[in-house]
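First comes one chain, alone, set out as structure tokens in the form predicted on its own.
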Amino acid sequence: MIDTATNQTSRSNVSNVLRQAGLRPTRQRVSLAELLFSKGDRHISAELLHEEAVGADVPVSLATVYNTLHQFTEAGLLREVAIDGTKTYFDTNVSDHHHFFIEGENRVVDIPGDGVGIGEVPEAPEGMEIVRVDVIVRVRQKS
């Protein structure tokens, strides 16, 4: 893993980080782990990404940015949170953990420590397995 807690993020560790995790360190992959990392941990949307990409002069596409959220998925370095059928952040701490979703906010946050417990998990249909048990906890100010 890159290592947020010293942000260590230079773009030789990050080349190795992708190269460790069966990835082709490209230019574009380079760039966006580097915004991705560089801040410790974080949920961020693809638009978000996006847009901090162009900030930085990185050139990349919205559909790069997606496509390289996917990979970097896949490959174990980002989690997915998908807080409903709209919204998709991806979270730079792939521990088990979590989240609030603030509404109004459209803000994700991890749930600290054993803030969750998880009472009893029904078996997989046959053939399957369990991968882990999300929780999205729904909060907004209080009117």
The other form holds:
2 protein chains.
Amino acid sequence: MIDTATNQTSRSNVSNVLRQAGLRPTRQRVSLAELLFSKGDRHISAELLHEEAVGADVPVSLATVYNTLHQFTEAGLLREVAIDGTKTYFDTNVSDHHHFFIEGENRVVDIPGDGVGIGEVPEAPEGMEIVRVDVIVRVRQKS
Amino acid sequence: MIDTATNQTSRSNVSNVLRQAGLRPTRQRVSLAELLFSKGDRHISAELLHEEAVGADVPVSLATVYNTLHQFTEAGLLREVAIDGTKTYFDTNVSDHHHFFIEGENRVVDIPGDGVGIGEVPEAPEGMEIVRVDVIVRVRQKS
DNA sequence: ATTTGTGCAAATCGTTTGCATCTGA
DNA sequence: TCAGATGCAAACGATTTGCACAAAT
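Having seen the form predicted on its own, could you give me the form predicted in complex with the DNA?
And the full complex, kicking off with our chain again.
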């Protein structure tokens, strides 16, 4: 895995994506992108991604993780999920979908399939346009 | 307005509500409750309420504002609206409804009437039950 | 060579907490 | 009286920022 040659293909794919997003494919960005996008859909906090990176022999500073997450978000590679309170989650699934938030565990999960549709999207107020509709279904362990 | 006699009625109404909620009607709580509930539906942050109180000759500490907002929330007098990570908003409208979030202005507005219905509420995952469904329609100034 | 990114530590912001002091019943 | 409430300042956790150094084109 650490062998550069065997990683050639995967790394250069990532590199191209970054380049197309106008971001220099630096070591850190490439590694973080691989962590983010090689495991299916994820909802991850900066802190957690940082730990993962460090654990994977990719020592990155937390500041860089934050920078990178925001840059990826601007580039449309990630979506910020504002759920609640303290932590910010980044969603690797950029398509139109909604979320369960598991209270107590503080976990975010995609709502599968087309589980929800908003019946009628309301009119935006005077002179406003809708940017996005977020639906968060808060769930808890059944008692 | 500062005359105690003329405020008798309004203040004692608030007092009773607080008492019924199991909260001592202290000076600060009564005053904050009046600020909160005498102007129709509001979406207010702790900081803003604090400024308002101080401006209205009700010097309260910020810590007490936080305490009070949380106590009111537990008592069902307020609802916490999680929009955006950083700030927490408290909604004086406790009934079932959803919100516009005005980006750029960072303002929260109730969605009027029955503007939205969630088409189909999705099944909660295995062993989970739905606590609440939040719909946030993010809007911005039309360009 | 120039531009852009990175790491560190300090700074910031909203919120919470510990504790001594006050207050309402 | 005395449990419960308040105020202050210090503590906190997540995120951001400033700046010297390093890496990418």
